[in-house]
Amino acid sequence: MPRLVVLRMGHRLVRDQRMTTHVALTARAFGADEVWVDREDHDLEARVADVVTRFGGPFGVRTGVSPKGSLRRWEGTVVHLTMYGEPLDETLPRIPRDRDLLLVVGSEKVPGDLFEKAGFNVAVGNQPHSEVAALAVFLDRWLQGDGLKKRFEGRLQVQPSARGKVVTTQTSEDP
């Protein structure tokens, strides 16, 4: 099965901590492997830890990390999720399925020279958003769905419920 990571491009430690973290999580919760965020960041890959920790994973999360040594060096596809690309509908049937795919989101204006870069501009919409919204549009039909179908067996379960939260929690002697 490829690898399927998203590159956080743009996090401003004090400005983008919450949008960030919710990055990370969407990409976790709707099917990504991993997380490269640009800036250093040990109170983010904290964060990420706990929730894996608790409710599953495996989900990976790296701080510090080059955007452009990791577009250099990555084999596979790269997609960068703009309001300024093509739509997602007309794009989606041409990216390669057999690839690894670097999923690239940004936070502040990211540089003009990633639209050459990337192999695809995915419009999720043409109107502003998060990128956190555009994140979890594609990976769900990307993946058709089965990004949320993923089973993390974490040592808390949230059940379905029609009224109220329902949370398990597995001990250690649990099967």
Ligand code: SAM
Second form
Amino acid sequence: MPRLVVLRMGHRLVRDQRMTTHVALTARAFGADEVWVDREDHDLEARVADVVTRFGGPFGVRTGVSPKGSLRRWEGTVVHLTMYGEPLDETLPRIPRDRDLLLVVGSEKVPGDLFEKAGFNVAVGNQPHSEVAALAVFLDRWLQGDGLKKRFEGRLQVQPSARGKVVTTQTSEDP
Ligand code: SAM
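Now show me the form predicted together with this ligand; what you just gave was the form predicted alone.
Full complex below, order starting with the chain above.
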């Protein structure tokens, strides 16, 4: 199964912590394998790791990752999500399905050369919105809905319910 990694660029400490946490949790919940963040942020790593511990994995988080080095060394396809890109529906069929995918989202401004380095610059509509929304829509379309059906074997299992919150807890004695 090809690896699906999200690279979050332009993370600013404090200011972007909530948004980057949402990028990470959305990546996990919608079917990506890992999130990489350019700026080192141990609090962010701990928050995401805590969700993985409680609700399940596998899902990896790394911060302090050099975008330049990652883009240079990446052996699969690079997709950059940007409002300036080509329409999602037209681009999806051209992205190879048998190669690892590095999915890049920005924060404020991304370096101009990213548009050249990316194999595909993909727009989720050509209006400005959010990296979280762009990521969720891309992953859902790319994985054709299967990302959201992924099973997480966590200690806490949320049981779908018409009303209220139903959460079961696995103990270590459970099979
Ligand atoms: N001017 C930016 C751009 O290039 O899309 C908008 C900045 S937005 C606050 C932060 C990130 O959200 C962008 O770097 C991009 O990854 C993502 N984003 C925002 N709107 C998007 C759209 N319509 N399509 C794809 N990605 C989008």
